[in-house]
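Coming up is one lone chain in structure tokens, specifically the form predicted on its own.
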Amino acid sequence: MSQLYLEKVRDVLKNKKSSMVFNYTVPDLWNCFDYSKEKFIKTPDHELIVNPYDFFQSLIDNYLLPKKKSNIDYLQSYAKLTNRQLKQRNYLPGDWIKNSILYSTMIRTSAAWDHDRSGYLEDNNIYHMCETGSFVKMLALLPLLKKMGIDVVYMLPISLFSLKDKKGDLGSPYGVKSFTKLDPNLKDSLTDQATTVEEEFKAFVEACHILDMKVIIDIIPRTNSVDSDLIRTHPEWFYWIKASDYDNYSTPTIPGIPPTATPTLDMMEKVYAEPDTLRHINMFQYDPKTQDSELWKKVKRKKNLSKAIMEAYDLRVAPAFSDYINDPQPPWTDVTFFRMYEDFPKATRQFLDTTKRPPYILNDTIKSNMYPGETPNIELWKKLADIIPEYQRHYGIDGARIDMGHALPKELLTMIMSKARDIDSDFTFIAEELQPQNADKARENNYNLIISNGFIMEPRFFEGKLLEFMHQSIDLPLPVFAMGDTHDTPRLAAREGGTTTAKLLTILNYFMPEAVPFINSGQEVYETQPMNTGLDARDNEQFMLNQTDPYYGKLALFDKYQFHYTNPHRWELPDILDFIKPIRQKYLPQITNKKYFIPLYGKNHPNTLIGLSYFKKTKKKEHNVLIVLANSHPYEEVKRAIPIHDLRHQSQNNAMVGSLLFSTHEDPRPFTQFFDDNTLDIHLGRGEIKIIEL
């Protein structure tokens, strides 16, 4: 077999490594694989003074490509690699992630760091060097990812993004220029112009399918950015406006509708009723090439097409926005849509004269799983249904999440997902589903895992929601993420009871039934500041941190900014999930199977008092049963009596003498403390979880 690309970055490292002394850092959080200490120097600020050459090396030498097996191409998917058949009862392919641990990273932000120490992320520090994050600092955090028991690591957009109307510093990796294209800024200047970006993105592959980590991308076939390389080729796959009136672009206002409402039928028909949507529609133009093809063979040679649609045209293609009607947001100005049908919406034809009428972006016809019309755009899904397997073709990734997947025609979703299926039939697809009740319609497309609405239900345990969210979502037909805190939502430890309430949460999260724990990058070192706005926030979300920090006001999915991986406490999560890790483990077939899980409650049950039990049938009673108790109340403690009557017979454990695994607040011991045969004598700290095998 030929070589690693992993082989390739590490002798690239290696050759470039020289005898110069370097004042590079890196947080000691990234090296969890033993870089010998005799290599580093440690500062009081709890960073490493490295040779980052070396550094990474090492990790590559002696911590990766130890585990590698020989003559196996881990550029294949992980189903691939493993040959893996599994025969479950009800067993949809790519159903194994309902066994994984799942990390959400940002590439670029997970694995920045201010390696110079100047106070700021620079392009282009003192070493020539960029201090955002690539596929090779990435390497690092893998160690980390491993010792919390994470098997997939989920990566949000790495496509090349749009630079026009971006938001913020750096741009909004979902506003994609490219759908094949890497983004150029996750390549390592340490490497130079020795690998490229698809080398080094394969090295990465390669380096989780050798941990037995599996990789999954987030593909966005609703949108591109407003400067798609697309327009080049198919302009007529966009909606446009007049350039000169784009200032007043604008969604209209529909009086009587209350805000974010569903744009059901009988709600279209008073949108297209009232004149400020014929005013909207009335905006909209024919693209370039219909309008003149011939001129249009000049401009679309120009190297800045988009200046020279304007200045040949007077046009820009329309800004998306949301598909609820009277959403108070406004026009998202970097991403439009696609034209996904070549007609207008069957269903309300009725409401508009569409005689030689250009197409146009209305609360209908971006909602094509609801309003479909009569000519798919074919060569358009073509290309959509082909973008998972150009990832599966050059890099083997083993799954995808289909950004507003529901929203898509029914045969379009079809499409994506029998073409990767065919590649691999074992792929898997997250639903970017947040309403729990559209689980079923989720199943029924074939996906195997919804992201629910953990986020909102999780951190409102004073009004029960927490206690909801864990013992109901075992009734819906596939799991949810056990999560509270994910890229577009305030941090968990921005919540109610701060570190308390971020440290209970993801531990409980590990062991919610029939779910997958879910950890957002910097969730692991208490972040409080969010990576995005766009869901749940409070008016002051946006200013969680010291106003002296330099990324006071940042937003991750925009602006350059670091986690804050030096914070005192970055160690207390990592370690605690290494060490419930095993139990988790040990107990994974009774805690991804609702017909072993008992939910246990106290007399006059506190909504913050969580109880959660499992129990296998073994020859051996001993050791059979594993209970988890929560208190979710960061300010108070709970003594309570709790009935294991029914554990007890389901189980057929009888025992009075167990062993206390794990608390955040004591050392694992001998459990004793029953009231009587059938019921626990039980004593919570504020914010305490006991686990507890009997």
Given for the second form:
Protein chains: 2
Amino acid sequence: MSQLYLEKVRDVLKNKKSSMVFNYTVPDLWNCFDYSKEKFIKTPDHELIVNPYDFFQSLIDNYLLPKKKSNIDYLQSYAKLTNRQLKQRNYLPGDWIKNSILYSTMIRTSAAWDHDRSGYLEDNNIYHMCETGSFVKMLALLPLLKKMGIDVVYMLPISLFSLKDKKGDLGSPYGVKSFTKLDPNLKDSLTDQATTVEEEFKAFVEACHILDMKVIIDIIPRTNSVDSDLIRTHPEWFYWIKASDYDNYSTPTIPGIPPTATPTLDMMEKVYAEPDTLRHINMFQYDPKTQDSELWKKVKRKKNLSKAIMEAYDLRVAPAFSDYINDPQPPWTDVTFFRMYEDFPKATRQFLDTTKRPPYILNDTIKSNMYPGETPNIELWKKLADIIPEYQRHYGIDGARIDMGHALPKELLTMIMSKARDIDSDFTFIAEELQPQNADKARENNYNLIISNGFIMEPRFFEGKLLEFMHQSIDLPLPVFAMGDTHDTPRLAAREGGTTTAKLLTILNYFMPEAVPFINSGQEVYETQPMNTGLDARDNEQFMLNQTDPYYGKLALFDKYQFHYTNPHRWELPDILDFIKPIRQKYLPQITNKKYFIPLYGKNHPNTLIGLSYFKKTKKKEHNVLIVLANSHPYEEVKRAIPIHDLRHQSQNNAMVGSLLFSTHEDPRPFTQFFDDNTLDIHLGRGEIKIIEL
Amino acid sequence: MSQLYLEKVRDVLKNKKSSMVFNYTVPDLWNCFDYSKEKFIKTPDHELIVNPYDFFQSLIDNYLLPKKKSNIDYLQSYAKLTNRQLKQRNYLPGDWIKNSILYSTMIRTSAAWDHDRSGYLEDNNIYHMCETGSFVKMLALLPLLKKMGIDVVYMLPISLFSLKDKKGDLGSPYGVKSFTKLDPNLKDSLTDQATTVEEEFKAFVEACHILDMKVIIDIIPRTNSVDSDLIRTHPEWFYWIKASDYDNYSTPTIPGIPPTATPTLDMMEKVYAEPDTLRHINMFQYDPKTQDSELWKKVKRKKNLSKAIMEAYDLRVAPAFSDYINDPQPPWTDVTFFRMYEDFPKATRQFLDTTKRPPYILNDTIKSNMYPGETPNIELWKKLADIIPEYQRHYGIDGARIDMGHALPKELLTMIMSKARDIDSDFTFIAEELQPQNADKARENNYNLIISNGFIMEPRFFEGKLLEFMHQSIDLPLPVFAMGDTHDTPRLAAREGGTTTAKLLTILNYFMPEAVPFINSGQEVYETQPMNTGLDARDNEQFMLNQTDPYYGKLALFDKYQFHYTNPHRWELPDILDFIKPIRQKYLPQITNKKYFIPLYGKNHPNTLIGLSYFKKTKKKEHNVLIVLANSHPYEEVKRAIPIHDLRHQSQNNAMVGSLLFSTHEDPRPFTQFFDDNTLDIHLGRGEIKIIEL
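One more: the block was the form predicted on its own; return the form predicted in complex with a further copy of the same chain.
Zooming out: every chain and molecule, the one shown earlier first.
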């Protein structure tokens, strides 16, 4: 085996470690690897003053590398490097995700820190270091993730994104400019030019694999930035409008159709009949190469291509917009759609004379799964189907989430998945599917997991949605995320009940039947500011922080942001999750199989009271039943007597009293007793969770 | 002229300024010298990240040295270097103090800062720098002092003090071990060994003199530390007890005499009649040299002299205690008294057989002004009278406060003063005299100023003591300090009314008739924690800070302490004082001469309402009357009509409306009007001060 990239990074850090004194801080939460006490000073603000070169070197040398096995290439998928063989019934390649706990991270934010304490996240701080997150700095989060039981790191897009018409300080990583180039800002400044961003990502994947963590990326094959690198080679893959008309570009409004309607065929007839649609469609132009291929030979060599096209052709790439009819959102000015077919949609061609008409963006051409053409843009499809294999070949990633997968032609989706699984027969796919009722379709498409709507349901415990979410999840053909917090939604700690709710749901999610726990970076330290206000946001969602907070009003998806890693309660959830992870591990086969699940409920059962139980089939007379009781009501205690005939039947332990393994409360309400063999006497404090074993 | 020491320090800083990056902070309040904006980063905590070498070099080069005149030796007293000639009636040498504004500083505290933000004041921070205050760092406070109109820097003791049985982290600078050696901790670490502490003090005095500020030191001729350097050469100047008896050492208790009684002769008869007095007196022993002069020749060469004396003689220097009879304070274990006379007090010799009796400490021998002996210890007296001349010769200081001057033999006091004034005929002396009724005696003794009791009176505005203090001060033969805050007392901002009171009194003191404004370092940033709890302290006085504050319970006189220079209101008082100093300056001859003072009061005048006015005799028809109105009531507004016949008579301006020069309130109560020529209509907000000119 040649040297690991992780070792190369270590060597660079070691070489660059000078005798210079650094007043450089990291949050104490970044030290879950027992960094030598003589090497840091702890400040009263819960930061450690460290020599950064030594800190990260020591992390690699003393925490990561000792766990490495020799002669293993860690840049293969975890399935391949461990030769994992899972032989369950109905096992689909990638179904290992069902047993996992995911951590969702946008590295530029998760590993960001104001290391020089200047009050700002600088690109170039007093040490000429960049303070936003990088792959190398993200290594320091891995011990924390390990502590919390995380075994999958899911990364928001890490590829080069566009800065054209960018939103916020930094722009959104969802405006991808090049699928296969990495975002150069994820390169660390500690390592200077001695390692490339690619090498540092490799080191990061190696570190994850060494820690038995899988790595999942986020790909966005439906759209690209309006200054995509692909325009230079393939202008015909994009939609074009007159640059001088740009300011008039807007989504057509169709009277008589309700807002945010799915574009079914009957609706599309109406859409095409509407004059505003024609106005819109008439804006589109042929691509520059088609218009004048001689001129194109010159123009395509220009450095600022967008500008050159505008000057030579008066053309601009048309912005994308929502696939719903009458969606009130304005066009998405930073991204555009790919032309999936060379011709017009087969089903809607009847509504319009398409002779000599340039291709256009409309609800039907967007939703090409529902409205395919007849001539696929095969060269483009090959390109899109090769994104994941690129990452597999170079970095050995383990899975991908497909952004807007539902708007891709079914054949393209199949192509994308099969190409990936040709390389790694256990590659996992997560569908960007928020509707549990679409779970069947997702499974048919060979997805391993859907996101579902936990973030909508769980925080609505007062309305019984948390209870409903638990029951709904077990009837689905594939697992969903057990989650209440994503990069698009309000933060759990900003929901009704605040940190009480955040704590309860984060713990409860580790025990949700057939669901996969999902932690959104920052959630573990009770972050209240959302990363984006894309879903379920309230009016003031963007302003969850104190006005004096330097990140007041900032959204991580667009702006420089650092999580409040030094808040006084920062260790609470990591410590709890550390404590409960072996309990989850012990009952994992039961938690992931509804056969062993018995919900607990009684007469007039309150919406806010959740009772879960799992039983193990064992031959020995030992504890074999796990009970999780959660009072999601943050303001009231609850007392109940719950019949447990079914559960008692499964218990191999005849004790009348269970043993309390865990409670969120330091002084839990009187220990849950069994009135008689068949009744459980429940008393829980406000927002309390109790974990009991029989 | 040879190079200034200030220039030498500047050169050292310049030479040591490396290309190394420093993450070193100073409070933004330390930058009142317009340090170049490109050179620092301002943190949200109101600190500046600077290169310390450059910061202090720039202070010297761009603020201090440009104000220097050529060919002046700044190490002479300010009076000598300016050839000041004051020709007022009754002018006593040193009376210039009457026109001054003093700033009292304990440099180790005033210039202390946690520069590396580790949360602690380290002797050796991450840059191997000392974070407590030094003469060099104190230079950075001078622009702030200048802004506030300060023209005298009064320093608490700066000489080498004892660490034997020290109190707190650092020990008290009042336990002097050597009069003429400087405290080595006041040497800065930035300058390493390139300059000595003596040179740095010289640089500091030069800087003060360049800024037209005078320098006053604090000397303590009555006591010395129990391990005084003088013991080695003069053991007979001290009082001794058996070391093995040390634990039984206590102040005699005299039944029938009230606590804290001044030891008048009638009382001393009683004291000597008391068996406990005899017990106490019998503990005393002859000094080691007198006991065995041969042995002494060997012992005095030992490095640890106290230990050697204890081992060879079983002797220890006797601790000092209060000069009051039945003072409840325990003995002061860190200091002892000097033996002022070779014999016993003349007046009390009758009460005891003094034949073959070793000298002892008792209320009479302590208060040697009241109980002189017949044979002065001339050699000691010469030594004590040469302390100030030492500082004059080397540093060109301008004055001194004499600690416990009231307990010195009158002839010794005269000797001390005349020696100093032989060198500088305008040398000023401040008496440690807290009783205004002793002002006459102090003036007889040629003092220029007494401390008096402002700190007791001013904060008791509800009881009318503030008003009383104003009236009392003008009838004294010498000025008192206009002050509410000293290093021994509660902080003004910790008194009733908090910062409202602190603000009002600090401003009002700039206009107190015939009094000298005095600001105790930290007062300008509303510090609430006292430096010592020696005077007027309440039960909880030591615990004014939040428990989470790193300096909770710490007293600057003994412990490492830094002022809260970065509090949100830090600029308020400096800005106000900056604004009012020219007003004071304009009326200074009037403020310092009661002839031009007219108090303003009306019927049923509230205790809490202070009205001052001063008039100028001018020939021109111009503003010539200054009115200062202060509502010291922090919780209630006040409205009053006040007759101003006398004042109107002096006004050369017939306007019916004064012009408001200043108010503490952003939105002052309706402007003070004149009902008719002879009535002033006053309306003041809570704690408001208005300054008006007619």
